[in-house]
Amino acid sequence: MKEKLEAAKAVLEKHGQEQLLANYEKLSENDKDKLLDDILTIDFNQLEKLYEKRNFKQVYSEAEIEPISYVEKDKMSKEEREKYDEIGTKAIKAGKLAAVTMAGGQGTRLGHNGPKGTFDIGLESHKPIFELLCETLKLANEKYGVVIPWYIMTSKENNKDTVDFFEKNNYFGYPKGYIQFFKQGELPMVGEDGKVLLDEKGMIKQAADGHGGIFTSMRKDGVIYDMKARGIEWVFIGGVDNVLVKMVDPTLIGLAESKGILAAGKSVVKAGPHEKVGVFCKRNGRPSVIEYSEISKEMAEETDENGQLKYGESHILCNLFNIKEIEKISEKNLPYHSAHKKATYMNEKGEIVKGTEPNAYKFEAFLFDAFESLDDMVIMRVKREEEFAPVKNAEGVDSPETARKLYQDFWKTK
């Protein structure tokens, strides 16, 4: 150990970084060896990198840009729909599609004391958010006459919570061999002095790497190869936090696989030019997403001969791939987006500081800068009121108020 020591000591005070072992002397044994091993495996480089850029913020020209095409479920002709429901229906019913809910996110705006898919939104049946998920698909399983897969991912700091409350729940009803956990990266967060800091233990702050961790972590948990194994095809890839979420959906399946395109997404429409949502583009003609930072606004405002936003096709986080182009993505490392949030560290005097402002970084990957490796991408616009509920703040927009009345409105008329 004390080599490690040594060892340890000498990467910190090359990266400047001594700040890490200040409170080593208060921890267990256990605890000092994890502490060492940890310091030892950061790339402290790839942190300053990151650090270096936090503030970067891309904004695009209309050169670099242009408008996706896409297609509206809802006016589709009546032939139309038929053929890709049918071709999709035809791909459940073959066990070809499985689901993955993406469940490893801090949840830190809504403020829940754990897993944000172990809430309760406040419904007269008082049923936390992943129970409404798995209703969906059991009532698809019930329709399509199989059982969809379904794969969560969770992070290193919520994984075992989420299982336990699945075990505690009796996986609610859901057969167990058809549910999978797996775990997404992370990394240490820094705060505002670029300094990487240590939780409320001593240990390394670590947070999840974001969403766009998935498809490596896929494969490195063995995802990908359970899937192939079980003759998936399609993967429906969403967010925990849309308690609307459409998972199986055969017309999204058919149509992709009717135009021959192994990538879908879904979108809505942006409610104006300047809600802050990212919408789905061309970016030197490959598909994309584009943040509402890193519009112009002449470019938000744009529209086109209709009348309608020429950037108007949100993207809800609610994409379908296949599985030959998860493969290829989760060999591709995608590039980090620092996020500044609110943190409580240990400093160096060992005391507990709560952040109430902003006060760390945070490094995260986005699902979507993986459009960017597609050749092509179908995109289908949906209805919001059916399908687009997110829980993300705990008052307010999108908060479990205005989801619970969107999932009670749309289960009314069902």
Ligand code: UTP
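Since the structure is predicted, the reported quantities are computational estimates derived from the model, not experimental observations. Numbering follows the first chain given and starts at 1. Here the rigid core means the biggest group of C-alpha atoms that line up within 1.5 Å when the two forms are laid on top of each other. What changes on going to the form predicted on its own:
Fitting the two forms on the rigid core leaves the C-alpha of Asn347 displaced by at least 2 angstroms between the two forms.
Could the form predicted on its own be given as well, to go with the form predicted in complex with ligand UTP?
So it's only the chain below, everything else dropped.
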């Protein structure tokens, strides 16, 4: 332990991060050992670079980005739809599809103490989000005569609660052998002065590394290997907070397969030019997603010859990847973006500081940054009221109230 401590001190001195050992002596022997291990495995050079770029905001011009073509599901001809559905159905029935749900978040913004997937959106049945998603998979299993493997990405923070919740609810009747949990990666949080923070227990304060970390986590936790062993070719990746997510969609699979393209995404048309959503586009000739803050007012409002927004295809985090692409992407490092957040941490005196305003930075990778490594991508526009009912805010837009209404209206017609 003494040698490890000296090695950790040398690393911290080199990077000006000596504060991480200020409360070292108060820790248990186990925690001391873990803290030293964490210090010796942190990439401080990476954190320094990320901190330096924390306020960088890219703004793109029309010279760099252009609209992306899309197929509108509702406007396909009967022949086209039948063709794509037949191809997709064949793949699903052959057991070539897996579903992945990104569920690493807590329901804090909803006033919920626990993983977001355990949240009850207020239906009469009081079914939590996880159960609603599970039911859509069970219906698909029944329809196609298969059991679709379901992989759920948790976080270090909510993994135990999530697994316990599934155990307690008997996996909502889903075959246990077809559900696998894996954890999202983490990166240390830094204060406004660039110093790495300690959490309330005096350990390194870590934060989930964003949904873009999913590919690396799938590789590290053996998910890709498991999928290949099961003969999976197509993987749908979606977020836990969309209660109308359609994870099993033969049309999307058939569209991608028929065009020989290894990735696809679903879009809904923007509610208005200034809706705060990322939109699909092409950046330097490759598929991409551009944030609402990265394009000018003029570009956001620009329309085509049909009066439709040129940049109107909202990315709704419903994506399909061929396993070959997932494997390739998992070997790359996606860029990180900074987020200014409120944090509670332990200072050098051992006092707990509670942030009432943003006082720290966390660094996240975004799943859509992976699109730029693709040669091409199929975008399929779907109807918001049929496939997109997110639960993000306690009230107002994208709240339990709006999601509940969308969910109830959709299932009324079924």
